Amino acid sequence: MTTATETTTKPATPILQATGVIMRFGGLTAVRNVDLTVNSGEIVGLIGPNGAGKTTFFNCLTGLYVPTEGTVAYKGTVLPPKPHLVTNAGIARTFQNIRLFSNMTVLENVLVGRHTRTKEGLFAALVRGPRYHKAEAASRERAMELLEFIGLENKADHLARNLPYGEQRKLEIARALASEPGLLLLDEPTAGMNPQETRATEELVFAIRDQGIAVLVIEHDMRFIFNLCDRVAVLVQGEKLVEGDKETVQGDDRVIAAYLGTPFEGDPGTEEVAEVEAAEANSTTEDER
């Protein structure tokens, strides 16, 4: 007697759910009603021409911006729009422009990322009792594990500013991983890299995914994105045009038109895009003051 074996596919578990996200700067709309889901074990790409609203959308996900409308949820819980609370919840990110502590060592930069996972407060730091020293030793051990993971364990005592560009990018990823995230957001991780560094970054992202961390990545390098990602979403002038696998995205006429600079229906025009970019830059400058 032959017994038929049924194969059941385990449903994907959503890690990130962005619903109806809209971001306006005054009367200008930078992100237009974007929905995006990242599931556990996935690497999802976010692409689009310059000025498409990709980094603005990232900033909405990580609490740097408060969306004008819409919600962002992590593992089913709506996140408060505060960066430190988003990090505490389990989302970490890197930035398009590297933001390391240049006068601190490589190890110290990673230890900064451990701050959200240590429970010792100011009093413990002042008293420096056995519990504090135990926690500090555990943090250093984990930081060194992460440096070994990215291949910088031999440069733990070097100043971050003295690292080559590609290694600074890797260090920023290690610092983000130090907060023990369930979701890692990478904003143009291969910008300025040569092909060998890009390939190493691709392998690193796969290794991160293999540790059970979902990844959402912005990138302009299409070969990198399509080699890396399970799904890709395309933003153009803040609107999500299409989402799917490599074949779906590459074969979409609207995506082709957007990258070739050909107008499509609903295109707000280059003047409005420039105004949105200027408004966003002004908002970012004010936030950093």
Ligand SMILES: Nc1ncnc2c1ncn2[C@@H]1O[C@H](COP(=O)(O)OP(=O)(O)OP(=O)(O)O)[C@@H](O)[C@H]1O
The other form holds:
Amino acid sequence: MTTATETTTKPATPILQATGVIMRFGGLTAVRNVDLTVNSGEIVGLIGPNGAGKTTFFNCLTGLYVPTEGTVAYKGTVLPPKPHLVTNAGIARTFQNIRLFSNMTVLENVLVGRHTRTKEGLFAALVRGPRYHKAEAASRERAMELLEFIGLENKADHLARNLPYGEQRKLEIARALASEPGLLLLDEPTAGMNPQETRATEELVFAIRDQGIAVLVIEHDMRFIFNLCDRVAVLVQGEKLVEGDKETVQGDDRVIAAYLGTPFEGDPGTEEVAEVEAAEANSTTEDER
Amino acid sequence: MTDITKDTTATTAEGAKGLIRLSESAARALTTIGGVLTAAGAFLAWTWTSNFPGDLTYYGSPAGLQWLAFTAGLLTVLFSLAGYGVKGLRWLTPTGSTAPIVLSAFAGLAVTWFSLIAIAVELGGVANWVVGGILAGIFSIVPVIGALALPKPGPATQDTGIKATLAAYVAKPSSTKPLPQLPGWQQRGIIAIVIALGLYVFTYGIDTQGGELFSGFLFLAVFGLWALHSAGLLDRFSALTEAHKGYAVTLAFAAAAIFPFTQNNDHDANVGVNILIFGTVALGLNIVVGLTGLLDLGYVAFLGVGAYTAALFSGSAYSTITGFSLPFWAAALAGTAASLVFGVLIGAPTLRLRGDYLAIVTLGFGEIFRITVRNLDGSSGPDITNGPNGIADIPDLSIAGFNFGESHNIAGFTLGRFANYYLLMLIVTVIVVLVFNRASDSRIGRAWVAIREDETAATAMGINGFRVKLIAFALGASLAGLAGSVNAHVSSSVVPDPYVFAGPVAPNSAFLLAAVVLGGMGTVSGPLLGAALLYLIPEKLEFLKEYQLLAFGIALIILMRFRPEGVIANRRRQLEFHEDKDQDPTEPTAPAAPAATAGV
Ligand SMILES: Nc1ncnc2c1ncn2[C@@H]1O[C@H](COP(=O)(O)OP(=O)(O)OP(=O)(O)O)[C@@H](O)[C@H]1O
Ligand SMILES: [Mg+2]
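Same protein, different state: after the form predicted on its own, show the form predicted together with the named molecule.
The complete assembly is shown below, putting the previous chain first.
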């Protein structure tokens, strides 16, 4: 079976192009030469067993890690590996282990997300001219809209750390959306959620896509991934093994092997059983002697 | 090991009983009577000789420490009457009455017995207690017994150890009785009264003569404020000030401006101006430490830069810049700008480091400043700062014909030299408070807090960490420089030695940091209060001299153990308490989530 059975049905412009990304930590190569493209209006899934390098790949995309080799381009321009510049360019992300500003309020968290889209510096804050007030009010309004979008408008004044787990994950999404991204990277957005919440998150991701934001999502919940994604890439031990639509990925032996472990060479089952039986028979006869 | 199941049944059966077994009505009566007795004890003579500071030898005429005991007794009576549900006093205890009763009873006990012990120690033996003193001592125990016989508040926990039980007695209950909404003018009236009371208490503290009286004052202040806090009154008050923010802040500064008019000796104004300088610098440090979370251990250097700059341009005969002097506003700007430049110079290489490294490097830079200034004396370097001799004879300021060095008569009050500077410094403080407030509640302030909370997440949200940290560092430095330029004139000389990392007198980096942490990080009033305490305590408790740093260390450890958020909790912390109250903790949070998601 071939990799990358591209589903190029419509002419889509690439939003994200990662080419030849390699990330080494000393002797460990966490990401090996991964290419990935996300087109506008797409939801792309990134799956793989634990430790496959998915989060590391995200960190390379967002500049938290400087990739050992390879480039990341957003809408055709290569990004410098600096997180704030990447966010400024239009890529926003959430974290696998929730990283909210826990002692700030829900609203303040979202306002921090607006940092790149507002320009008021210290001087403007000290002088507080009419333009400052206007910008601040606009920021707050936009932040409240986002809170309404994720359904947390009633908790705007709560401390982020006092939110239940599921709501914290959603707040992370709102905070990321506040930077008005063209591409949203979600790292296991439903981890720790109950089925109801997971379904609601699915709807949320669709709604985000419908706003014209491309989404790249890491998830272990296969139902979630295959419900959502137009395309799925599988990462195993740092390498991109397969990329394609639902059927391609689900039908690929190597993916199954990566998730369930590799059986013996050749025809699995019969030969193996025969071998074992033969060995057992041998040992018993030896014992009898 | 105790049998837990047995323990539980035992506590649920006796959960309502007090630590001391008495019926509830007897306990209440005992606290009330005990409070009256404690107050009455103040009217007895506690010792026979007037050698003990304050002269506690009169019957019917309390002095110093006795007035403090009287106040504690009065508080106990008020809180116990509120516990009876006496109409008109119920507002005193919005969260329930037990903890305030216990704490105010302890206040009386502490003040009375501290005085008695001080008498015995200083005059040599308990023989110096006269009958009145012994009676007062016994009286002050009565309300404590009564208070501890009140039913133990809170849920009947398994832990019946003495420590846990005492903790339950003084814990602040989280539920609040709803009170009727007062009309606006009454709210404003209450704010005015409380601020006036605050001014009175503060002036009383500064005016106290002798370490004994000041210690008694501290005992009463700590237990009294704790009682008010556990009664929920401090929360009430902060809610009121939150509702009338501008009004409350204006009044607070008005009260501060009245302070020098209440003083008839200039020494207290000197204490006042030093507290303001120290507090303002602590507030600047609060931007760096409290908001941005950068541990700066060399911060006092920026105060020094400001002070030296102002001194050099002051026209002092010892200044190496001779022939011309700058007017104060220009010198203050120069001091601010010089500190700003130093802040950027020191910050640019160091702020790329995180955590511990930054602390060590700033500590080093702080010392480098002092040593450099010491060495720029013409022999080991160019003569700029006169080395260890510093710049003396800095002339007094004269702004628009108003000479700060002379006494002035204003509306019948005489304002001495330090009172003049106090008022000038108050203006600087207003500016710094304004800067702090506006900066912290803005895009840049939120970026600072975000970096403090999680630097990685903050940069992933598009914040240029280095740039934003450098702004915090530079702003903090320039505020210190501004305060330093006034400081140079107040003390009329600058020498390198005070700008050390740690020392027994303010200002030094360790004290500034302690003022911020002790007062409450990220708040405005916290560092000001912390600075006041840290300046006053060494000033008043002279007998501590040699052990000052030890006492300081112990106090910090105790505070960090029992109230890590500082005396004044951050607004965000308050919010947390607030939410605890809103949300029923027994209600599981899980059902809330699907309800919220349904709206998506
Ligand atoms: N900073 C680092 N230094 C050294 N090794 C690292 C670092 N970050 C990740 N690794 C290693 O890289 C490998 C990939 O980790 P990564 O977190 O990317 O996996 P993942 O696919 O996200 O797994 P999971 O599904 O469990 O989140 C792991 O072996 C991990 O130990
Ligand atoms: Mg991961």
